[in-house]
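Next up is one chain by itself, shown in structure tokens, the form predicted alone.
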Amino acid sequence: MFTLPESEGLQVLYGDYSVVMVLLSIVIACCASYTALSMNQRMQQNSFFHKSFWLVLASVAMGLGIWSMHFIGMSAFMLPVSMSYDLFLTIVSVFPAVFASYLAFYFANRKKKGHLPSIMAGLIMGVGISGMHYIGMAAMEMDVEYVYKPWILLASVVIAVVVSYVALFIFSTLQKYMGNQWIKVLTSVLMGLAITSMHYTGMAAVVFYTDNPIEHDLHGMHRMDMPLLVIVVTIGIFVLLAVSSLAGLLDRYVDYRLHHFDALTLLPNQRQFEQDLKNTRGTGSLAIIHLHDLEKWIGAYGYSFGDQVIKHAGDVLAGLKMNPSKIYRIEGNRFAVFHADERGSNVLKACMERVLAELKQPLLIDDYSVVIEMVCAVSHSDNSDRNRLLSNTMAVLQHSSIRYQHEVIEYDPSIHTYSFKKQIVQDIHLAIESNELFLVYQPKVWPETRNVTGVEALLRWDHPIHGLISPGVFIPMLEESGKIFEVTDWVIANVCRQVSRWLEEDVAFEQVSINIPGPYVTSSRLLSVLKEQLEKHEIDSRYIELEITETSVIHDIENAITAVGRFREMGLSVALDDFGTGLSSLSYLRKIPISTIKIDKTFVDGVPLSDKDSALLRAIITLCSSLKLKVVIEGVESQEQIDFIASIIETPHIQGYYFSPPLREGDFAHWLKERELVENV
């Protein structure tokens, strides 16, 4: 195997390489590596398919690329003898490459980063490449013999291992940047070089010889069916790419359906409703149907009964033939119908009256005949007040005069707005005393490590009459009446209490952000409340971050600068919320001693489809990072947005439904435990 026999008639044969075929083999290796890395990248993303699916696809792509490169490289070597290949060994030779690729990617994808996993992955990949090569060499059938130069053979294996290690270490370490095409291309080229360098070094280790005279057949080396090889490789790679593309499309479709449609009625959900309402231009009308006391029927007959009630109501609404209307299920017991027609207010109201008349009929479910009480609120907007369309409709539903008698009630500003506002302001003190107010916490995640780097405390109100009232409805009312300061004090006290409890329970929350209303930022009362609560609960100020809005301090900028300076002296972090929505953002960055920038959701919505929005977001992140400011992006919801953000070198922190909606304190702790279990698998 390593020694030439002693023979007087021994003839050593030398071959030449076809430069074109050599270049083709290198291109094949690099393209296969790029395809494998792209598929492997899907393992790091939320997917309808299990991670093992993408791991197997990546391994097959890599193994097929190594196998293809070898035989194309062999076809580039011209010997003056005829040659063919043993079909069985040729097929078998692909398995070491696929298996080694699987193990290498498995080690490279482990959560624990460092040199050891990369060394293991590089060793496995190098041995797999070498194994494939030398099994492929054993498949050769020709009229000459060959031996190996041991040191060059060993060098070929070492080269394969070392270059594989470098490529996989770069891949493992810079995995968060794999959305950047240049880094992925660089890694693919290194992987391709690992394959080709091993092959051609291994070929240099071979010495072909014969004892018999031979007839020169310069074209015999190509007796392997090259068209068949090209067809097999092309079909294999095409199938892999097709499966990957179809799986990716299915992923996006499933993700869209899960996030934007209700599973029971198959109607668009609240998230889609809010998105459509936000994108509305011009006038429109909105109707919301509220099914009353649904919980009572569920308690009496079970959840299946409640689902059938909802399904029936959804089917009746889905039967509407009124264009251009769109129907949504926005809450457990509420449906919305949006009609984007400036002349559609009366049409929508008449249509809702017919729907409620049909829903008023007794409903037979599981031999039970029931009549579900309900009401429908309708409001109309023009260009000047379309942003208040939802709040006006909700004001009707939340008004104390509402009776659930299958009526369609149109919004009347003289009745609903004033009475509702007055009741909200009057009820806030009772809400604080009766624990109607509660906090939810939305995590902030750093995508590089997927670690939770903080949470934002968000206020919610479960009113005994009106149910859950949207913060967008009651907070402006409290601000207008001056009651928001008392509520903010309540929030600060409860956040400090929660922080103390989490510290005792060893919950990994890092920091909690509290929203501070504009006029309260410069108040000396706020400073004293913060000091009092921090001392009372014996917690360090580093666990608290204050969020102030850019627009809220614009009219009192000098006092705001002084106030923020005092907060920073206390050791508190200060975030500038809704960055970019005001008029003088850049001057604020220079003047106010803030520690964090929160980029508003409006800058993310168009990413990455809009080149302008993408370029603007990238520029804002780069600017803020250069000023040593922590950057948090709000409202991130899709995988495409995550991929784009991950491709930015200055990785920001992310807050949005992609990772988690706002959670109650117990749900947040449970969510953290589930993440730990998933990451440790």
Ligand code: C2E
The other form holds:
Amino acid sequence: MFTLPESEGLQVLYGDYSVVMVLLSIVIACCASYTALSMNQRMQQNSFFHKSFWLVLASVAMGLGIWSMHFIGMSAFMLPVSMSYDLFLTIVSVFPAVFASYLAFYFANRKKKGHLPSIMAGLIMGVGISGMHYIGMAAMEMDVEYVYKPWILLASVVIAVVVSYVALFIFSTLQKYMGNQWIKVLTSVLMGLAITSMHYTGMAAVVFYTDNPIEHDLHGMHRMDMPLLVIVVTIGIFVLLAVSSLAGLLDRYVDYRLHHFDALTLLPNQRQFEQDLKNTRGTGSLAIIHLHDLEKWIGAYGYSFGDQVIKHAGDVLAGLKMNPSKIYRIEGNRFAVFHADERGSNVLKACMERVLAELKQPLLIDDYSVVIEMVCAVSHSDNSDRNRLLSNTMAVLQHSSIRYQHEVIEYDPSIHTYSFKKQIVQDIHLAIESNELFLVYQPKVWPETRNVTGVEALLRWDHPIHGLISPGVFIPMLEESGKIFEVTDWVIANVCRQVSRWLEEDVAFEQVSINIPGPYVTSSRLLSVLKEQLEKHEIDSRYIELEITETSVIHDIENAITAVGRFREMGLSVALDDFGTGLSSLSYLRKIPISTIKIDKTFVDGVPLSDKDSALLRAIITLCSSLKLKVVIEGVESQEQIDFIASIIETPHIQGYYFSPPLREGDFAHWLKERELVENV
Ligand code: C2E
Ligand code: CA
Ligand code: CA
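Would you mind generating the form predicted in complex with this ligand now that we have the form predicted alone?
Full assembly next; the chain just shown is listed first.
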């Protein structure tokens, strides 16, 4: 195998390479590596397909790439002999490449980063590429014999291992930057070079010889070209690329459908509604239909009954022939219709009256005839202030005079604003006593390891008349009336109780953040409430973080600095919330001893589509990380936003719907457990 036989008349044959085919083989290896890396990336993301699907597809792409590179590389080599391939060995040779790719990617994708997993991955990949090559060589059938030069053979394997290691090390450590096309292309080229350099070094280790003298005539040279094989290989690669791009497209589409549409009515959901409200310009009218007593019907006849009611309402609304308008299911029992009309709300109102008249008819479901009560609120906005449009419409629904009698009620500023505010402020005491207030917790996640680094406690109010009222609506009202202090004390007490329970149950929440309203930051009462609750529940202050807003700091900067200093002395963390939204001077940032900075959602929304927004977010993150503070980025909703953020800062803490919306205490513990299960698969 390694020594030339000693015989007279033995003739050593020298081959030649077709440059075009050599280049083609390099391109194929790099393309296959790129495809495989893209699929590896998919594994890291939320996907409709299981992780193993992408791992297998990536391994098949890589394995086929190595295999095709080899045979195209062989057809680039010209010798003055005729040759063919043993079909069985040719097919068998693809397996080491696929298996090695599978194992190598498995190691490279492990959460634990470092040299050892990369060494394992590089070693396996290098051996796989070499195994494929030498089985492929054994598949050759020709009139001449060959031996290997052992040192060059060994060098070819070492090259494959070392370059694979470098490529996989870059891949696994720079995984978070793979959104950056240049780094991905560089890694793919390195991987492609690992494959091709092994192959061509391996070819340099072969000495072809024959006992039957052959005329060295270039015209008579038989290229080792296998037109059929090249065609099969090329088709194979294209099929694989097509399958993987289709799977990627399907994945994105399923993700979009899941997140933006309601599964029951197939109408766009609340998320899509919020996005559309934000992105559409010009005047328009909004109608919200609220179905009353749905829980009562579900309690009496079951969930599928409730589903049929909703479906019926959705179908009637979908039958609306009114352009340009869009219908959404924004909550369990609420639908919204947005109608872009400059002339006012009359058209939408008339249309809603027709809808309600139809929905008023008794509904026969499973032999039960019921009449579902409902009400519809309509409002119109002459400018592009969409938030105002929504809050006005909601104010109608939340008004105390509301009756669910199939009425369409139009927003009237003299009725709907004032009395609602007054009622909210009055009701808050009762709300605390009768357990209408509760807290939800939104996790902050470190995307690289996907570990939870803390949660933010957010207040919810389930009002007996108005239903769930958004904190964006009731907190400013309580702030205005000074009632927010009592509510904050209630939040602190409840968070401390929850922390002590989670500690007992071993729930990995890390730290809970509490929102502290502006004027309360500098009050001595806050400090004593905090001390009292921490002692009462016997918890360490490191489990609590206070979120204060920029606006509250800037109004009373000297006292705010002193207050924050005291909190820090107590061992509490302090975060500056909604950073960048207030009209503030940056000079206080150096003076105030905060531990965390929270970048507001408004800076994230346009990223990465808008270049201006991306540049602004980049500048803000760079500024914050230069201050050596923990940086939390709020309102992150997509993988593209995470990739963008990860390309700027190494350790961002991400809070947003991408990882999770705010969850009730039990749902949060459940969410944590489910993640552990998925991570351990
Ligand atoms: P915030 O402190 O800036 O809280 C973050 C808000 O952004 C929360 O809204 C959260 O649900 C929402 N959010 C988080 N991730 C995403 C995302 O990816 N997409 C979108 N569209 N939204 C996201 P929420 O719970 O409605 O609270 C609104 C505001 O009400 C809070 O803004 C805070 O200023 C105030 N608030 C809430 N709970 C409390 C509280 O207990 N005390 C005080 N004083 N204020 C509170
Ligand atoms: Ca906050
Ligand atoms: Ca915030």
